[in-house]
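One chain comes next, on its own, written out as structure tokens in the form predicted alone.
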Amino acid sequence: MEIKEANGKLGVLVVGIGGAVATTMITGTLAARKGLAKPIGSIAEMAKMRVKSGEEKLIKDIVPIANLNDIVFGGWDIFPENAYNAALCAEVLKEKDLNAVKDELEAIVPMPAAFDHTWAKRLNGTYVKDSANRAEMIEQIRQDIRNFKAANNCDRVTVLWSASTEIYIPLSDEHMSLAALEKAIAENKTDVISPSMCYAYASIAEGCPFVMGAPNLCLDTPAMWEFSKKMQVPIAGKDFKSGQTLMKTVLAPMFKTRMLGVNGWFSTNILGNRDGAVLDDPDNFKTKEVSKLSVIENIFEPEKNPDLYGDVYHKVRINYYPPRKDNKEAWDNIDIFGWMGYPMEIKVNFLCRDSILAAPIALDLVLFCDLAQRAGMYGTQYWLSFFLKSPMHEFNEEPVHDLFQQWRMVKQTIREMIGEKEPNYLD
């Protein structure tokens, strides 16, 4: 596999960029790159592996990862603040931190977002594009891109949503070809063309990868699929792993290995920000509910343990609470059982920092990408799965949600890239 260099400019362009996940991304990449912060959290910067001489290296240095310097910050939000002022509202990070990079941070300021009330009401978007209708909306984000590659000279560009979660709609009929899908956006049907759709295909069609980090209906749909593979466009979603679900791509298959039983599973959270209060809604709190219960079915397998996890009672809630903001508590409540049936039981209380986690997620994700589409990679990227709660799969697929498994698929990926074949031992 032929891999271009990763050479220029790489424009990173986050819908959202005012959010509290976005503008810690952009912060602790500009601290990287100054040398005042690790990258903590990232694969692509900080992770190791063995290649066929038997030494590990870093992935960077294995494969071209594009050059933290050489990345340029724009996006889209519905909101007019710098990256700066967005970050202090954010209350994620130390105001000392962010004066560190200030003046870059104030230097990044947002396009207006494509935004649809409907879509989201718990938002009230104030800096938002006059778009008449779903055609002229995607048409405007097509023009953003351009003009924000040109004005800062960028050889590439990937997408990336780090906005809310949109309220949950079903796979209709206007999803399940590209044809289909261009005459519903022909015909301006906005209860099933969502603004993420419309940012997905503006991408795609400006050969940009494009990210999906929230559960959103957006590129899991065959139109999508077809059209990123006709545009030879990687793509990859859904949902950044970042907190409670993380937890159980680690515990669930730590059961299934040892056959131990499960009755169920309660999984709770309290969280505040603008996601908290998006998913308050809900209609948007269906959207996010789906993608966190597929994960442990999968993960069991039911109906191949039907006497181990036939009959899992799986149960997730999230509340909205203010005074937590950004710092997330999550609590797990899973009964098990072992031994001639004798229960047990575990508590986990997780108090994690929400965007601190998802950060370098999302910057993973952009850098796998842009080095997906130098390799020749289009349609979905599969082996990025590990990044994501609810990975895209197509119909007759099941997706991986193991960690260890999925973790497994991305070194097999840098591999075959760069002509190795996996090992015969566990790495």
Given for the second form:
There are 4 protein chains.
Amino acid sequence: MEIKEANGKLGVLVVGIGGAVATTMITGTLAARKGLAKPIGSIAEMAKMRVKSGEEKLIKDIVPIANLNDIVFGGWDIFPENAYNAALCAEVLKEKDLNAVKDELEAIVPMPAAFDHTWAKRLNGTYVKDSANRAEMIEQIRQDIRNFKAANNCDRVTVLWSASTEIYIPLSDEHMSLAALEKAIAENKTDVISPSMCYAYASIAEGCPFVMGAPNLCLDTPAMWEFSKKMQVPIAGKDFKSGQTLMKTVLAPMFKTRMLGVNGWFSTNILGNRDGAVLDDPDNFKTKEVSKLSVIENIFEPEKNPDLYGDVYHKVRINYYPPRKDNKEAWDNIDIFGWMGYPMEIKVNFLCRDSILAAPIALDLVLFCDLAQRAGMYGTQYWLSFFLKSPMHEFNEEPVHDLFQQWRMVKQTIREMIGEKEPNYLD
Amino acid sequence: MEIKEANGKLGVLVVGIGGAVATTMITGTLAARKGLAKPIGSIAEMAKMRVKSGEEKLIKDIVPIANLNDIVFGGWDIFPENAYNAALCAEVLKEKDLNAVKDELEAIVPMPAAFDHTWAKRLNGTYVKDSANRAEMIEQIRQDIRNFKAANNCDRVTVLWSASTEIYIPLSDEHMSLAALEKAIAENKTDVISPSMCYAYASIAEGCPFVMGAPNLCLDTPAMWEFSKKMQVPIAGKDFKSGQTLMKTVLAPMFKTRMLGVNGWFSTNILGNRDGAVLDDPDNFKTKEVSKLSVIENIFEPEKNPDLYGDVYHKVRINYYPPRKDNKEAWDNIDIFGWMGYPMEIKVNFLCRDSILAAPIALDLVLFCDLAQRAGMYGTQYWLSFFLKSPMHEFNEEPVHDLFQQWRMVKQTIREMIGEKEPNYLD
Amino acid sequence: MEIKEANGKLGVLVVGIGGAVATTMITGTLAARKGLAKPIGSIAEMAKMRVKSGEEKLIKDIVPIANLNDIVFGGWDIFPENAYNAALCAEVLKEKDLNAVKDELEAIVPMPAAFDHTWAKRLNGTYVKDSANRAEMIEQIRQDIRNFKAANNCDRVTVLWSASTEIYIPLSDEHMSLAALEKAIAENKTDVISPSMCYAYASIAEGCPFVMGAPNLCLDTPAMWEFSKKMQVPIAGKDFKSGQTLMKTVLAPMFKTRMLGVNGWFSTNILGNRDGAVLDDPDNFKTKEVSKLSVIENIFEPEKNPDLYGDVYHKVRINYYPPRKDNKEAWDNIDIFGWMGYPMEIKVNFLCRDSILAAPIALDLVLFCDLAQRAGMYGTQYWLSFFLKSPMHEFNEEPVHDLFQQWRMVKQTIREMIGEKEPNYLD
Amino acid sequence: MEIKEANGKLGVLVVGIGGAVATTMITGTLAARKGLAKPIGSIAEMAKMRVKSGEEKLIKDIVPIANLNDIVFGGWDIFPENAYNAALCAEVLKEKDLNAVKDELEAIVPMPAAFDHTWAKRLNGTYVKDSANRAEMIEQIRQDIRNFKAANNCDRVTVLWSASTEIYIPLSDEHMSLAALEKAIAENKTDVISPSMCYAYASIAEGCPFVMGAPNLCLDTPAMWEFSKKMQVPIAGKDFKSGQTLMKTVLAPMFKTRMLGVNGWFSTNILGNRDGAVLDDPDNFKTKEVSKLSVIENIFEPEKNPDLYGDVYHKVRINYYPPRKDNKEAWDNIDIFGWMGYPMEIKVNFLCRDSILAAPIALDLVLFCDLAQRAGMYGTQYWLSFFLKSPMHEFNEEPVHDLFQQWRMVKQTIREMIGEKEPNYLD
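Can you switch from the form predicted alone and show the form predicted in complex with another copy of the chain instead?
And the full complex, kicking off with our chain again.
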């Protein structure tokens, strides 16, 4: 496989650039450039893997990942605040850390967002595009991308959705082929064409990789698969695998590996950031719930292991709880059973920081999609499932949820890029 | 590799046969034979793996594991109660479950144990051998094994240490070669030759595989490695990986895979069974502590990842707490950090049942050691690290602690037994 | 105050006699009679208080509480099972404990229940009265009470609602006076006259104290207050204060006493019994939620302590989770703040058993209401707030929620019954 | 009772003024004076109580408590840093909060401490008095007090021990009378006369109230009781009741009030501040352990309630865990039982901040001792038990541990000061 070098500037256009995840990702990247902070949690920047020689090398020394110094950030938001003020408001990072890169953050000012209140009723954006219809909305986004690329002299651009969860909609006929999708856009079917689809369509049309960080139905449609292949653009989604689901995708494989049965898994979350406010709407929550619920059934394969997983009661709750702010907290109760069917319980209380966990994931997805494009890999990037709560898959395939299997997929793909084999079964 | 069929009876001689783990393992095995309970948690009995054809098959359909119906249980204890009364007293299993196999349990009566109070001061056994010295102790055990084998018409015997943790001793010159060990036995050096070493020596001398379920210094010595190879006997140890450590060996790999840093890991345990009473003695606790502490450092490799794991404060506490009985409970607090060094916390509260988790592990170690012997594999069984808190390893090697790497070792070994290759990188 | 002795039989008629709480209460009472178990948790049976002399005496030695031996149990249910079979099905008590009083339990067979599916949509009772209208329903219940009393030669009868939570309805004009209530009954207004009101009305009409153990709008109406005074009958309600709310009514007073501020209180519950199934219906949950939410605001008095409690975000969730059965589990996260406003967090995980906690409360409410009637105290029994999640109060009064204040009310009332004063301020 | 007005300056001399508790208390007091923060958690400053008229009034409007503006802070430490630098190092408060009162903090410079390494082996103070013997040590402290009072023009001085826990010593003959104590001082018996006793003796000799905030054997001796009465000085101790014990003294009364039995109570703590380092020494831990263990037995009165509390297994552990810094964290597991003896469990995880909880307690003890002195109350201040883990009591009395009883003692004492009676039993 031939991979183009990462020459020139890489534009990173973030939808929801004023949000907590985006401002945290940007601040950390700017700080890392200046040597003020390590990009902890970033696989592209910090992880090593073993190469054929047996040596462990940094992934970025194995494949040509874009240099952080070459990134130019931009994006859209429904509020006009620059990244510094938006980050202050998000209350994720300490003022001291923001001030260290204040000038650069202040220079990042959003473009008005393409927005439709129907898809996120708890949000009242004031800084939105005036679009007559979906086709115009798409054209406006495309123009934004082109303008940004030219103004910043970018060699390449990747677009990242780091905005809110949209309301739940099922897959419908309009999403089943590119032709159907384009017809629905032309007919301005606003109930099946979400704003996030407009961003994705625009991005792909401009030849830019697109990453879906929320659980929205967007990239995971035959229409987008077709379009991304046609345009030779990598796409990756969906929903950053940050906290509770990350835990699930290591604990569930452990139970299964150890042949321990599971009766029930109750997961509750409290969070108080903007994401929590949006998810307080049942329609938006449903989108998230579907994304979160799929995980463990897929790992347990109840049909193959009916004695152990034939009757798992899995429930996920998300509660808007303002005192917690961005510090999302998860409490899981897991009812397991062992030898002779005797029950045991595990409680996991994860006091996490949503944006701290999500920021390096967002950055990695951008960097790896850019790499994939230079390597000529387009369409759905299965190998990036590692970062995603609901990895995309074609209908006839099963997603891989097990974190350690996903990690082997990452390593295997990188080996294939450089034409190597796995060194031995224990890597 | 040629593997002998599992014909004839398999004697399983348990040291500490009246303990909670042993009686739970035996009761469950008897119940499984009668179809009253599934052997949940047993890899040998229930786990599947993918074979070359892509098909998933039960491991016991791939390699010739001994049939549960062919097992004859026996063993030693420091109390004379039969297995039924001992199990009642352990309060692990419901009376109803014990009664279902009462006759068979009552028929299992221990032989007097080889015991030395100095090595477990909290135990006051009443049913112990009168041995003039260590050499005689070994000879008595060997005679017991021979008698049992003959009386029960066993084709093969495996010996399993499921008794208490002995006091901590460091590796000393006496353990460094078979000659030195035999000299120390001859000289009756009771401070470096523990009772568990007598059982191990006797077992190996009789050609029987030996499994060390406690953290005792016993099998993990050059002397025993040499002896087991000389006698062509498989050995496996040490310390069943049941609850808290099991969690650690999946959570620590998760942090590392995700490049999340760790500042501290505080683990506390409360338990009220006989094991808890023994560990209330600081000398015995130290043996356990050393076993439990090694785990995460090995996984984190701080020297390779100083930014993330260069300063992990790891503390393990075990508290004797009678109200909890056998229902060992663990509470872990883990201090992690992510993007830009921001801290997060995870608390895991595992309300487990020590013997329920340990019983299938004990059975699996026995069954797989017996298999190994028939396959001509002798000496340390690295591939059984999956079941062990402190996997044995030669001095120039690193143990593997990551549960999922260990699981791949199990599967890889089974594949080698039948001359297959791994089907694909995602198994 | 003159108190009649507790001579003769006391009939205890339980609505929902086949439920988990009722069968647990009955089994424990029967076991206590036989000396097989202590009535742990019962104030009437086990609590002591200090009398004027300074001596501590059992409450039942201070005032004439009915003897457990004089109780005759009966009641109604929507399923025809006798109390033994119902208790088996509830899976609260061990079979061994049920078998110890099996004959007596089997002899307790319910009468068909007055039931209206609209008020509890998740229940599908098969053993219900055929009542043309609410007036007939009431008359049938009254006839049941009279029959039971005669058949069992009871001196007195108390009726206890231990059945499910009904759907939420607001207080309406029909509940504002006895005349209005009777008119609504006559007009068969089934949307404002719940089945529980029919039981309460019938009970009061028959001169029997009535206890409301669920959060239903029933006794807490001017109509019932008027009726109970007119008929000289004690009434007590509502909603047994068993687990999570019990904790709240000691923790909230602690924060307030210590002048610690509170930002948020998130309470979640998982339970899998019939009560949980009923509460899975949003209409029924609302009734419970209103009952549970009122507690802490009343204790904190935010209007008097705006700096500390002016902005408490309080959220209560109840989740139907079948694996947990009757073992209701609560997880609370409490966000507090102290000196200079610095935040701290408390997490409480209560692994309780709903019926084990509720059974002695139910028994105590019955015994104390019977005592009150003999002491000539009628209408709302404020002093029994100690046992109740939503203590009834007239509109111009504030309920008392603080457990220790409630306990002082109990003791003060008992002192008044026997004409004593509080011995000193530290009792 | 006649109470002198709080005229003039109040000197507050803190032993361990550079510690986390002291610097937090001082910073918050300075901030409160400037209106920058509320003195949250302070009873003297914020709590109300009901007076005879039924009205609720601030305690400081009922009795003449010293005005925060009249306080002058000073004290001793084993390190020479001023309060600003010490507070920075303690890492309890945000830099922003310290900077708001930076000038005043910097002006607070400690006097060299009276110190004896034997009593706190984990501390290596560099800024200590050179005292030939205990008598000289006392005289040096007295001189410090006199100098401070004169230099700052103080009307009154209170001395507060906010330094570390000393090693455990039992009560011995030397502590049994003032004469014996003075003889031991004269004979320089350094193994029974601790540094904290020297501070207490010096303080009382100077007519200054003394508060013991650590669990040291110091004030709780007949010698000190005698001396404080002779000198007409109030004394209060011992050990601030901040986090875990605060919880215990509300939960234990709840169990008892509800007649719920208790089998076991396991309490573990992790903390990483200087206090934690000191307590890592078993001799110092023992002092703390004895203080912490006494609490629940006293509340449960097992001899009066053998069925419920006759066999409570109570264990307390404190673990030095540097990653936690001052944010002490407690995890309690409580095993309770109810109706028919069925077991339940409560887990409490308190993520607290030691100094944030302790600071207002320290301030309150100072302010109330100063008030007591002006009211002519001297010797042991039982009524301040509310603030203390191990309330002092004469040998023939029982301490009161129940927080709500303690709170009533506070209010009752204040009422007595102003000659009022309790308004009604529900206050």
